[in-house]
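Single chain ahead, written as structure tokens, the form predicted on its own.
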Amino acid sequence: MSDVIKIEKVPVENGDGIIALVSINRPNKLNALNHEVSEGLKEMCIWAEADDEVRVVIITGSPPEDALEGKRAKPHAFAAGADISEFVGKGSDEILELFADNAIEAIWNLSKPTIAMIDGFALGGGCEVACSCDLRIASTRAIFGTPEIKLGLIPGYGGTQRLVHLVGYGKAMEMMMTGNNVDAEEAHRLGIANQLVPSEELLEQTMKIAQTIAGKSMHTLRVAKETIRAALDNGLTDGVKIEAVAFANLFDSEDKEIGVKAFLAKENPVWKHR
């Protein structure tokens, strides 16, 4: 794995499997996203996905290094955005075929539950790494915003598509076609945020929720994402059909006979597809 990418351990408690926090590691650069961050975020959704012990995934940014004496000390950043950098002479054809094989796609396709922990800035592309995880839990001093608009550009990572599912059309085109932030009480009123906690209890908070999830029948999780996925690509009518069919398919595992019969005896239950 790349040292841009951390990935830190996490026990789960009261049963097995592991926590993947996943630290993208450009601090002096605000956790920017560049190819070097891209792949190793790509090679760390083949090994969550692949790997049994992984139940869920937690995306963050690494926080700012101490500044160096008569520097002022840069912001925190879950990821400040793309590498501007990177775009410098490059045409359709080459960005399309970059884009094409991206890691905000290997994150939203993922069968396990994803969770970004963001604090501070969330901008552009670091945005769109947010809105392809499942859930987003954000500190106090979480800024998000697409200010592609103001580089002759419009979000190229899905992001003119699970903005507008998260936040409607109207709030969608406001932040794209201004280039405005959103700061994080916003963010939470309009459904980016799942959660708003303060910065020091941000680790705390997502922890706990991804223990909370980490303890379900993964088996039983993996068919409810699939599952709440299909309201996206279809309408009403068929999404209720996917929906039944994927909840009659439940009552064959294992994991619905040990669910119910905890419930019924009083007793937790333990899981056969952890």
Ligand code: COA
Given for the second form:
Amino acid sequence: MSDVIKIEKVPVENGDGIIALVSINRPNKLNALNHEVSEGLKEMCIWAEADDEVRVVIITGSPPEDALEGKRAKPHAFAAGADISEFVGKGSDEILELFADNAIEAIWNLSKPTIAMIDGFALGGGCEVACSCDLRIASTRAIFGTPEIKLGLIPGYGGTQRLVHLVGYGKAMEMMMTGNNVDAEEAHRLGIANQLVPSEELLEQTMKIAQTIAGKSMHTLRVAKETIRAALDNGLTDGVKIEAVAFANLFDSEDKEIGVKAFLAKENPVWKHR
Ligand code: COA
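Can you return the structure of this protein in the form predicted together with ligand COA rather than the form predicted on its own?
To see the whole picture, the full complex is given below, headed by that same chain.
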């Protein structure tokens, strides 16, 4: 994996496997998503999907380095967007090709649970990375926004679509038309951030949630994710039908038998598909 993507493997507490703590590591550029970061994230997704050890993926931004003498410290960032310097002189053909197979879609398409851990700026493409994860745990200094309009652009990694689902049509319009940021409290109120915690507790709280999820059956988690996602692409009537089939199919799974028997025996389930 390249230097701009760091992966720490944290053991799952109640069972085998690991939680992959993935950091975008360009703190001097506020973890902006350049080509190298995008390729690194795609590579990480291929690894995380294929490696049975990986139970949950947490994505975050590296913290700022110590300030150089006489210089101010850089702010904390999850990611301050696509790397704007790579936009200069590019035309639609090149951009269509670059954005067709992008890191944000790779994260979105992971079948395993994903959590964005946000401490600082999550702007533009950074906000889109966060919105492509299943959960967002934010610190009180997190700042979300879609400032692309100020560059003569709009979000290009699915932000116009995914934000509508998270915050609703009206607020999405406001965010993308004004380019104004949303602070952590408002992001929590709007449903962008699932949880809000002080910066010093962010890692602990995110890990706690990741550990809770990692202790579940991987098979059931996959089915849950796929079925909940169906709500985004289908109307209620079709969505309920999709759920009915998914629910029924789980009755043929080994983990349903394990989970139900463990409950009745007052024991902890030991999942087959861990
Ligand atoms: N692309 C490329 N470089 C970026 C960047 C981005 N999206 N966001 C920040 N950087 C770089 C800055 O150019 C600067 O580099 P330098 O120190 O070599 O000059 C460094 O990161 C620190 O950023 P700086 O702007 O000095 O920090 P700040 O505290 O003054 O402001 C922000 C922080 C987030 C408000 C500001 O960096 C910003 O507006 N970034 C762009 C956000 C954006 O438009 N994102 C959408 C892109 S499509």
